[in-house]
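Next comes just one chain, in structure tokens: the form predicted on its own.
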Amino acid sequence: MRADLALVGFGHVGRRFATLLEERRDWLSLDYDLDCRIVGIATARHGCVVAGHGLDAIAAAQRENGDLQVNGAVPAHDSFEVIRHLARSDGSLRVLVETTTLDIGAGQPAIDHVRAALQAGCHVVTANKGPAAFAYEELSALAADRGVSFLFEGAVMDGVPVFNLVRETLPAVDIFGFRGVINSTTNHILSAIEDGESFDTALARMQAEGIAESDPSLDVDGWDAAAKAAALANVLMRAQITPLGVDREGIGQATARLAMAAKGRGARVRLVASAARTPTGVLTSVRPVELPESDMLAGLRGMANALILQTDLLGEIAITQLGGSLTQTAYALLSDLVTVGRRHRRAPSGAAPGRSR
């Protein structure tokens, strides 16, 4: 079964996905009957290209200057032309792979990309938190109406199966809350502070190692964690909120002082994202919290993340990730692609795959 893909966003994650797709090509073919072909790439800085018979995304990924003119590809006007080209392809599956940068103000242009693909009858997999954090109900309903999938496992905790775990293995379980450490940069900084580094030194080292961006405000101000918290609350608890509605406090010099004082008391400070269902709705927050050493979240160091789901039937369920990388985020996209293929083979003609939980 041939799957035609369009990559909208071709930064570090998109390029790693392209190489991972090639590395796992035989596995995808033999184990999942997926023959994948990339028919379009769209970038914000280096233009957009399409190719009717597929293009060499590996060659494009390896070019330092970002040049996309490879393997007979022809220029496209913009990302939406790339999506329209995908919708006209003759693959058994047509899948948009959306990896543009998170816009914390409104989730754009990722939401418009996802919406356009779904309306055209294409499946969507994305590592962008924006669509689930700002428009989950609309987009999941649209996907169900068009009989296609809208999947986003890479939006939270890289490739660790959070949404898949709940959707596939927790039927009839109500999730009424969660708490977790879900931003690697801030956790790495807080761990370094506990080891004696200053906040500024720890942050500078994170930037030098490529863990934090040159503008780290999305992480240290708590916005990345707020977007993830909103996505989790929307999908797992039907919260219908956005990151702007999350009670948010990031980390800074004052947090460093709190962290060292807490360590002296045998405790740890972590940036904790949480949600709880109340009579007035789902309340979400992201803030530094002092935790006793016995708390599972207190023991997370470096790039480690964890999420604790609070359920009615199974009590608390913990999901832990000991490290994150581009490969793990790219794997989340690959995993979602396999899920799309499985759904396509199982579904009767014209049947909708159902809404992602």
Given for the second form:
Number of protein chains: 2
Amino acid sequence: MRADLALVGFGHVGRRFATLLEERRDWLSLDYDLDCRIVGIATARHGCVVAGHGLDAIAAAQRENGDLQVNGAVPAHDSFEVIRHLARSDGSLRVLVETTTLDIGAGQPAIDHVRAALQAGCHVVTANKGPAAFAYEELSALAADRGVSFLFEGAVMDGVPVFNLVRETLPAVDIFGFRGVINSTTNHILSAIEDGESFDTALARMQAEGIAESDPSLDVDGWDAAAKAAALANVLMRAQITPLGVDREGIGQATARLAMAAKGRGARVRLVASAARTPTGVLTSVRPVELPESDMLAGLRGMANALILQTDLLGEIAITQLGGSLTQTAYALLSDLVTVGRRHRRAPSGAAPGRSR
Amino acid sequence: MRADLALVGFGHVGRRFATLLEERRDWLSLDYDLDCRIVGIATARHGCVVAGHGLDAIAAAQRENGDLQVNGAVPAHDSFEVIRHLARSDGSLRVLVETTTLDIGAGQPAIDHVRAALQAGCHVVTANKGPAAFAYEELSALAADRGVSFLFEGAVMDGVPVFNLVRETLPAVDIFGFRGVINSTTNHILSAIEDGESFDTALARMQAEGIAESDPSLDVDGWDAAAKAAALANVLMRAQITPLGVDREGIGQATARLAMAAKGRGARVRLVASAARTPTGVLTSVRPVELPESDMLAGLRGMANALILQTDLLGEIAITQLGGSLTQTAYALLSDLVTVGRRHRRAPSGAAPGRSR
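Having gone through the form predicted on its own, I am curious about the other one (the form predicted in complex with another copy of the chain); can you provide its structure?
Every component of the complex follows; first up is the chain already shown.
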């Protein structure tokens, strides 16, 4: 079965996805009957291209200068023209792979890309948290209406399964809350503070090492964790909120003092994202929390992330990522692509896969 | 779609499964189109019954005296007659639910029950680790040959997904090793020792509280963990071993001294099950290991279990069960039943679901 893909966003994640797709090509073909072809690439700084018969994304990914003019590529006006080209292609599956840089205050341009693709009857896989954090209800309803999939496994914990875990392995389980450490930059900083660094020194070092952004406010102010928490609450608990509705407090000098005081008490401070079902709806928060050493979240250092799900039938279960990498995020897109293929074979008539998580 | 079930084994787990099936009946019907009917029950001490049109397993489960003579029930000679009766039933799905008490030295009688059901074209879901630990290659090949499923999610970490996690959410990921804490009794004892109890006192208390068996040797000598490790290695790494091939060392007085000494060094001792791929095959072991406090396995106390998977694409990821219960094990059977139903709809022609994990 041929799957035609458009890569909208072609930075580190998009390029790694293109090479991973090539590395696992035999496996995709043999185990999942997926023969993938890239029919368009859209970037913010290096233009856009489409190709009637597929283009050499590996060659494009390997060019240092960002030049997309590889064999078969024809220039396109913008990302939406790339999506329209995808919608006209004749693959059995047409899939938008969305990895643009996110405006975390509004979820754009990812939301517009996802909406355009779904409206045109294309499946969507994205590593962006914006669409699920800001527009999950709308986009999942649209996907159900068009009989296509809208998947975003990489949005919260890179390639470590969270949404797939619940959807595929926890049938009939009710999730009534969660808590987790889901932002690596702040966890790195808190670990460094425990080791004796000041907040400013730790942050500067994370920036020098490429772990923190040059503008670190999205991480340290808790916006990244809030967007992930909103996505989790929307999908797993039907919360219908946006990141703006998350009760949010970031980390700073005061947190550093709290962390050192906690350490003296044999405790740890972590930036905890949590959600709980209440009579007035789902309450979601992100804030520094002092945890006893026996709490599994207290033991997470550096890049380690974990999410604890509170369930009716299984009590508390946790999924932990002990280290993150670019490959993990790219893998999330690949696993979503496999899910699209599996669903297509289950419902070849084009029946809607349903909008429940 | 009607699913006819035979419950072979009707102790705590089998009874809780019967009540859980009733509690989630609407959900099974609405979300998975599964209408379940129990057509036979086999016990070791209270005889066996079958019923042409289904029997009231709830009534049987609620009887203190073990009497199985409920409406519609007809006595049967033994567990194999119950399985033959299941094979003759006319449900769209015929499923053996195997929860007998396990002889951990040989995996019986579970293996014989599973084999008989698969040979007769019935699906099998079991909470027993014996079949996957001792006979995975044979039984999974037999299931593939007959076009039926052989599932055992509850064998290692109760209802917390392990096999489903890998099969459904980690496509194209190679697992080259694992390590975990997967026996609760020994972990309870080690936690108690860290809190100052002696080995003998801790063990006696666990027995009094019903956490340890009156014959605790299966747990403290590492046999339970070895059987789970063998099942994991066979399924996730194609090891083709039995529990007898696991390099095994249990816990005892010497471990207690080691645990106290480790505590003095800021470390923890845990009974760790692990496997690694080597040029000469998969090496699997169970033994007490001293771990630094920063190791996530060191933080597990009491009933908490965790399994860390070592993967090519995702690095190390872990699934953690923060507390166990009878309901969790019963839920594992229910989730396996849902998987059987999903696969049946995907391959209604009776095509083999494949024997890869």
